Amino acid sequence: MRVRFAPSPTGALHIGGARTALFNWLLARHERGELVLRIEDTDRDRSSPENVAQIIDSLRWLELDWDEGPIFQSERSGRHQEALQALLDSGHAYHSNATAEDVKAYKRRHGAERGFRGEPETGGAVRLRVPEEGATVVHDLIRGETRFEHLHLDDPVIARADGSVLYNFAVSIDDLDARITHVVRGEDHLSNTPKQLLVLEAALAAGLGGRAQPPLYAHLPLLHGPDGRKLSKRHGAASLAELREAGYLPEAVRNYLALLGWGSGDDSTVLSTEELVARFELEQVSRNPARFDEVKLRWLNGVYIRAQPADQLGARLASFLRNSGHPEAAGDERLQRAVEISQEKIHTLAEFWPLAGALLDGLRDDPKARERWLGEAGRATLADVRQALAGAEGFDEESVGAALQAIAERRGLKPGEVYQPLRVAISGTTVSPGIFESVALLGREETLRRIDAALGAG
């Protein structure tokens, strides 16, 4: 089995093309095949460098690697030729001067339904020529049967006046020269597929490829939002990229991703990448749109940074810190007790730093919490406060405990009344770790510090 994956280098690999390219890497290491990278870059006027280098990132990211390639599109622009010529000389494919109005005239004369016939010209536009009679048939994995009566189809334009070859063309080519066995991909590419079979079979006849048939071909259903339209940006992360940005770790987009659209044959939703590639076949893969829901896939996430071990889960964030302007905090000695702290609250790589980042860079400044909790009352427990634990035995975690709540005890306060003016004063902020974790985290000369510091500013 050879599968290939095609991105067009015009944008960012959106979570579509994502999909696309996993559930290829899937099929080759479930089949024990190859999976082709190709690099669809002919729309000279949208593709660019730093495209292909972010989608070759975000693949890397994702953990997906390939057999075969980068293989450029612009860079076979010699075989496709050759393949045109070929079409040519064997009579599958003819010049033709043929404007739209020369179609929709033929059309009004043939009537609508009757797909356009031209005849050879000098010169002009290369068109394919479709057999008279019969039908071409998409035998899809996923969907099934799909004919195509020739008698409808026009025939199509493979290349222009100028001799550059179209999409479907070049695509075509590109497919049989790679000995792909399997095309997965959307199913926005099926209104192509008879037309790239029309090419396979006259180039095969033509005699340009060792190959008897040409490859199978499976469309994926597409990807909606959670509101059951079409996925976009307005339903959240768009990309690979910014999922990526967003902390979310690559075995749980992988295994979200797979869960669009395909069934592991029972309920589970926690799967390894291992159990992926045992259970991926295409034959689970629905035909109805699959939904992509980042609040889902948020809370899966959650599930693997929990289980993330303490000190790999501590490298990762520092990298992730590096990566996102906060370079001094990813060498603080104290990070791993920060991660080991927040790992139970955070679902992401980036919620660490809004929930931790105070204890190890200093204070948020959050006025409406102080004026909620530093108040004249506030300021009264958090004096409190000071003098327990400038006088605590040891500092911590368990005596830190011990103090605060020894504190409500005697004032008769309720926890939240202790513990919230001493975190608006350490961290500036409502939101943080467990509070007896972070001042024992912070220390008792920094604790003591900001307390000073809150009491002072009133």
Ligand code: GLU
Given for the second form:
Amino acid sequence: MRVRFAPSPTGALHIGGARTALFNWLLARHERGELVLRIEDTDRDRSSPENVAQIIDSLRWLELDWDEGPIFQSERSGRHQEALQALLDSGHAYHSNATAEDVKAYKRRHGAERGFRGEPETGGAVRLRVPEEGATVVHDLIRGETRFEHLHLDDPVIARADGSVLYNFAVSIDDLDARITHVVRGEDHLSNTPKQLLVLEAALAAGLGGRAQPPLYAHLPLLHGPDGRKLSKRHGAASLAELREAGYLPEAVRNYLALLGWGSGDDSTVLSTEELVARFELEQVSRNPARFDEVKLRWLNGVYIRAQPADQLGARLASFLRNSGHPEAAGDERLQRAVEISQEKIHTLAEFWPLAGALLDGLRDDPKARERWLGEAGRATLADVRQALAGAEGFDEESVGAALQAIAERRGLKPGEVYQPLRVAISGTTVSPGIFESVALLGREETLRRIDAALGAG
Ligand code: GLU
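Next up, the form predicted in complex with glutamic acid (GLU). The previous block was the form predicted on its own.
Let us now look at the entire complex, which starts with that chain.
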């Protein structure tokens, strides 16, 4: 089996493209086949080297590799010309100056159902000659058979008058030359398939491609957002680069994307990449649109975060912080402990800093939190807390916990009425990892300093 992923570098790698790349990769690995990466960069105005770099970067981040390529379509124009000439020489294609108007006039004469056939001329665009008889049948491995009667198909244009070939022609020749056996791509390409098959049949008949066979096709279901509409920017992160910045882990993204249209239909299934490779089969890909729901991805990402060895999560957070504007925190020796006490509470790498950043780089400023928890009663409690913590024998979680609980009991307060003023005092806000662990992490000196500042201010 030989499959390919063939992105057009006209923008970043989006979730739909990443799902296509992943399905091709899973299939290649499951079948012990090969994956070819082809960059379809023939649209010179919209393609750019930055987009190519970004796509490759996103594939690497997702930890998908390929066995051949990248092959740049733009570098194959010599071969495309040669193939075009072979079709012209063998009579499978002809020059034609027919315009859209001419095609309409033809249909007025022969009936709207009749596919357009042009008269060969000496110059102009090049059209493929569709056989008079029979039909082109697309055997889609997911959608079943669709039959296109040749009688109804127009002779498609495959090259412009200036000689440059059209998209469907280039793709077909590239697939043929790369000996692709299975074309797995988004449903939006379904309507291109009969044209590509016609080009392939003509190319094979003209002796291009040796004894190769046209590939089999599989069109992946569309992606919708949770509201059932076509996936777009308004559903949240749209590109892989954005998912990465939002702190998702590549293994969680792989797991989630694999379930978009494949498997049991249960998008909360946790499957390691090894299991995905072992189980992946095209037969279980659905025809129905799949739903991308960032809420579910976030949930799944949380599962992966909690399952990580803490030191590995610490290393990942260090590199995430370094790349997201907190290089000093990345080098802080207390980071590892801060990660450990946050691991149960975060769903993404990006959620770490708002939760625990105050422990590492100083108080946040949240006037509402101060107003709510550091009024008269809160400050009285906090003064007690200060005294207890100053006198506590040890300063680990247990000692801190025991000291705080004793205050709650003595004053007849609910635990939150003791913890929240303290939390606001040490973090500036009402969010932090567990309060005992947070206080222990800060240490006695820094905790007392922050409490004093809170008691002094106001
Ligand atoms: N270059 C096309 C795209 O990015 C894919 C073509 C194909 O897979 O046949 O949508």
